[in-house]
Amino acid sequence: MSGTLYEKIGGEAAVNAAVDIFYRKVLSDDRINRFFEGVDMDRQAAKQKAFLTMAFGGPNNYTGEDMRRGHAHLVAKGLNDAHFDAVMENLGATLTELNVPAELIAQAAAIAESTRNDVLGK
Amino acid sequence: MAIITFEGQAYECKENETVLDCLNAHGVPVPSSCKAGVCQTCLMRAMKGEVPEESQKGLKSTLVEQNYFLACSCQPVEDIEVSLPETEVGKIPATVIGIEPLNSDIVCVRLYPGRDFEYRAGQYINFFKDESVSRSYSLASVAGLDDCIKLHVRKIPQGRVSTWIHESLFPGDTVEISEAAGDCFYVPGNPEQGLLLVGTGSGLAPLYGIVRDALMAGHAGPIRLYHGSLNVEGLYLISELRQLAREYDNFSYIPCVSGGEAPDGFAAGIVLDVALKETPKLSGWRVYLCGNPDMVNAARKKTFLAGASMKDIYADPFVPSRP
């Protein structure tokens, strides 16, 4: 198969298919859903979409600094590695549900994993 | 080369340049973040001219219908006039032609706008008491069915505008209103889709408009309207809605009372609970939510978790969200 990871996964259509599934998993996950309380859902969904686009190797302009700033208030509320692991798990389950091949899931997971230290403010 | 007009100023947009880059290059501050057509921070609206379809990808259908687009992914092919979403809209004079009670604390205000007035049932207007004080009210009327516009105004204790409307406004008075805004309305297309509408109190106003707009457009899928209040006295338009349900097989109306036992013909319980009990799986449904903010917020989450897609949930009666 040729092309970038983003193309192989299915590009924007894949992101659109994944965003509802992923966001629903996150909101239903009692380990992490308290971090999503009281936030405008449309905005939240747009952020989830940006995150998935990035994890799928798609176009994004996010920097480590943005990640740090964007999650600082959650780190202050106790966001830690266990929560990050839970998000990674939900990401993997979403892609499995969409029948994405395991090898591509691993690549997407590696991209998401690369943000861990910035997200957790380490 | 396309010309972009923003706040009366014309800017030349170079080939392969986006609206965002062009305006930013000329010092016009348009907020943006991902610059990849994803985060929707750079949402703008085309007041004149067509924008490429590419720039409307991922937007809610009601925003597409109103010519909203993402400035970062818009390379205009023709001249366009654009604005930012929260720009103050113009004021329009309107004549009050009637104020009639719907129940003990809600009145229906009927108005004739003083000039051409375009709106979609379910959108809202700002109603001005004077230069500086205004409140938003949803439109319960349908442009193709009603000859005037109609608002449902609940009297809020110590509410400056609602008290004024209830006590000091009379037929024949002239008032000022804004143009219609908001993205909570019916978009034709997908006529077999189920529509779930949940409202409390005067949140019935936009839903009453949306239901009739959808029926008028020949919507064929199930349309279920749940209206809730503490008791029967808090509900209104009951006989009109029951009549509508008799006329259209695909429309059902379920009035709900949450304060104790319900009389015959009414469901007992919190309106959202009743709705979700009867329609627990919302995958593929379009959802409209209006009224009490706590109910609306809880309902957004619960209907989404019940399977409705985020793009199919219309809840915020105010400005389109901006991250």
Given for the second form:
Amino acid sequence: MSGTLYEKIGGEAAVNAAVDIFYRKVLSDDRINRFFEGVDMDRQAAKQKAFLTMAFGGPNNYTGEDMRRGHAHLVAKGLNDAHFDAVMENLGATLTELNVPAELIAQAAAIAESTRNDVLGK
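Since the structure above is the form predicted in complex with the partner chain, I would like to see how the form predicted alone looks, so please show that one next.
Left out here are the partners and the other molecules; the chain alone remains.
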């Protein structure tokens, strides 16, 4: 199957569904939901949709900060590898729930994993 990961998982509709399910999972996850207190979740979801679209090879409309700057305030609040792992777990569970094939979930996870050091300010 040719095409980008974005196309293979179903394009905009799939990314939108994934982000909505992902944040439902994240906000109910006591390991990480404190990092989203006071966050405008509609704005956050829109940024995440644009980021994942770009990261998965779709149209690049992402205008957010780079990962390091965008997460520095969370690192100051104690964001660490265990929290990153929890986010990865929620992403994998979301894609599984959407019946994304394991091979594509692995590709998505590798892309997400590639941001770890920047997100955690390492």
